[in-house]
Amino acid sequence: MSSEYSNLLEPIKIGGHEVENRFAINAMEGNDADPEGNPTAKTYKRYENYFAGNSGLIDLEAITVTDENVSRKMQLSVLPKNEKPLTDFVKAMRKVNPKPLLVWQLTHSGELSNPEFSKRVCVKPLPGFGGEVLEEEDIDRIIDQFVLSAKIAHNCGADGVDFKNCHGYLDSQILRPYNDRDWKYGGPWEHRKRFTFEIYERIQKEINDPNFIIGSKVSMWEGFPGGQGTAGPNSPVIDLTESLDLVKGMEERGASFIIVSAGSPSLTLALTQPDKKVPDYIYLHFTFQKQVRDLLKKDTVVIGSGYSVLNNGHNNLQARKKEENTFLYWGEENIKNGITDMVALGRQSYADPAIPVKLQEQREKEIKWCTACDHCVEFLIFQKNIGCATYDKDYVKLYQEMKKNGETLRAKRT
């Protein structure tokens, strides 16, 4: 083991389950799911990788609670007709490394989904999105749906599950200050948190398992007015009460673990994952996961993310030098300085997950970092199988043809 990085590789407890290192896998979509939602031979590809990669904690990618309101035409799916492939799948990568602890990331899309094949629907039409909007009985309906898949995941063998809320998703559309309809769920933050600690409530009493564990991602700041983290339903002004007492809400209710990130991919991408053109957004994730940190009890793990952006240094931050200001660099500062408890890999998951292993094994040389070329972005967007489009010679190749046939956001702006 590496003296250097004695802190990404030290032990750590979530919950009742102590895992051997700092790294988390980010829920990072594949879209690689068959018409039923069931893992492929491509899911399973990625996550034999994942598994073999050895860090701590892997959460399961968007895994959808329905398949009405989707927005990847090949999701992945977590109903009943799903439980069998979904415990085939669970047993296979056990078998591969048993030590990770394996959460899955419940979605659901709501104005997110993609109306070319399925049905948007919203709790108040944003600019850009709108759809069918829904009542108090559907999102009573919903409750449901997510209290259900929880109860499949713990049923097919998953150590516990991430119920997102972040990132546009449907939780993020009920929590944000834009939701200021006259409802059960929207309004004043009384109303609109109720969706969340509602199912935190039903999943923990229903489940009943005190090795189950749960915790969320969330967006921190979504990065526009009315979105999460502001001062209002017009307001650009950011304001963390809101995300602050939602995080220590799920943490009374029994979260294990939050993930902080920040951000609405659909509008504030740069915010979301840092890239190359404003890197130092980094700096906000950090900000955001130092301020959940402090909040919260010392065993509730905090998960930062973002990090991708920073690779081996080649990352265009400025001010500093070189070698303090890449990914192994800052996970180890921010771990020793309190800032957060672990780390996640995202975009970097892509372009080799296996960086755990490697450090324990001393061959940091052979990591293949991320260059934040956001292709696999460009994949997600476009609807196609997602991957690697620089050192994954099929994902590689599936670029080529996309810049042939004029599949690129370039082509798209052009």
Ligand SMILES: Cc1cc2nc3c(=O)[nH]c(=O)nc-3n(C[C@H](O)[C@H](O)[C@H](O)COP(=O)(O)O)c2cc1C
Given for the second form:
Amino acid sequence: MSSEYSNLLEPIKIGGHEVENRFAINAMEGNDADPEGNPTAKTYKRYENYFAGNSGLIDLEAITVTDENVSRKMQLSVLPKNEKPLTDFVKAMRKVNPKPLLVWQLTHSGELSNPEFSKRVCVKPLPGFGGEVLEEEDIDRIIDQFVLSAKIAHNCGADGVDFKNCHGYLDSQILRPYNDRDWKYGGPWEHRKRFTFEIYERIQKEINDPNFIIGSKVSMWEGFPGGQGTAGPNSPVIDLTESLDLVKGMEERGASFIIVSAGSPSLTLALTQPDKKVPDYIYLHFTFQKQVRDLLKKDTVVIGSGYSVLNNGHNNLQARKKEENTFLYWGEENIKNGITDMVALGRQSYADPAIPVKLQEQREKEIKWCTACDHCVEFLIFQKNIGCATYDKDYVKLYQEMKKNGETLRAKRT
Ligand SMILES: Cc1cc2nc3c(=O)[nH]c(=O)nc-3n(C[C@H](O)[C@H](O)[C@H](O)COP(=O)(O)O)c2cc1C
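Let's see the other form, the form predicted together with the ligand, since the form predicted on its own is already up.
Below is the entire complex, every chain and molecule, led by the chain shown above.
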């Protein structure tokens, strides 16, 4: 083993499991499921690459607990009809590499459901989004859907679930101070956190398998007035009191990992995914990671996000020295200094998910670094299959076709 990256390559315990290194594949939608929400050959190919790359943990992209309210046209779903195909999928991945832990990110899109092919619903209409307002019995039913989906994930052989608490999806919508409607799931913080905690308690009780881990990806601060981690329904000011109480409460209810994130990409994209224009947002991610790491018990694993822009130093980050603006530098530093326990890679995973195995085999020079071109974001916005438009020839071609058809963000703006 290369001693140069001894922190990144050190094993760690998550729940009752030990994983080989400190890398995670962040949840990354591929928008390439079949009409029933089952994995296709394209989905298989992406995950086979992830498993071959040997990250300690792989977070299966946002998989919907309902097919009534979805944000992607070709989104994976976890309903009874999907159980057999998803079981086959897990078996196939374990054959590629049995070592990584596999968790599934359970989601409901709420107001981010796409009205072109789905039903938009919300807890309080947000300008620019809106949707049919959900009542208490609707949320009670959605809780049942999450619990059922967690049971299906368990039956299919997943190691656990990441109950999605981030990026403006339904749970963010319920948790954020903007949800100041006075009802069972809104108004005071005690009401807004009820949805998450009830789902945690029910999953623990009804699955009751100590090997099945539970955790969440959390937007600590959504970055707009009334978003998660703000001081009130009209305030953009950072106040982490609720976000920290949320992660602590999830830990008390059995969370063995927390994936720290920020932003709400449909409103504050550069915050969730620091880009070449604003790479310094990564320092805000480090700050949030440290706050969570300092608060939680030592054996609750903190996983940081947002690192892809660092790549091999081709960014405009304000660093003291050139050597201090790379991913490998900050990955090592942050683990060594107790900022985070693991690092999850998002866009980098489309470019090259094999960093762990390449470091383990001293093949660092072969790493294909994410260029943060963010064409993957454009694939997502235009409802295309998603992959790397820098290194994967199929997606390079797809992006060229989109350019020809005027389906790019630049064409949309002009
Ligand atoms: C195309 C695309 C799809 C994404 N899909 C998901 C998802 O399914 N769930 C999620 O929590 N985050 C999703 N994200 C956000 C990433 O997981 C990650 O938090 C973000 O990109 C920052 O990490 P990075 O700098 O390593 O890319 C997505 C991001 C992109 C660009």
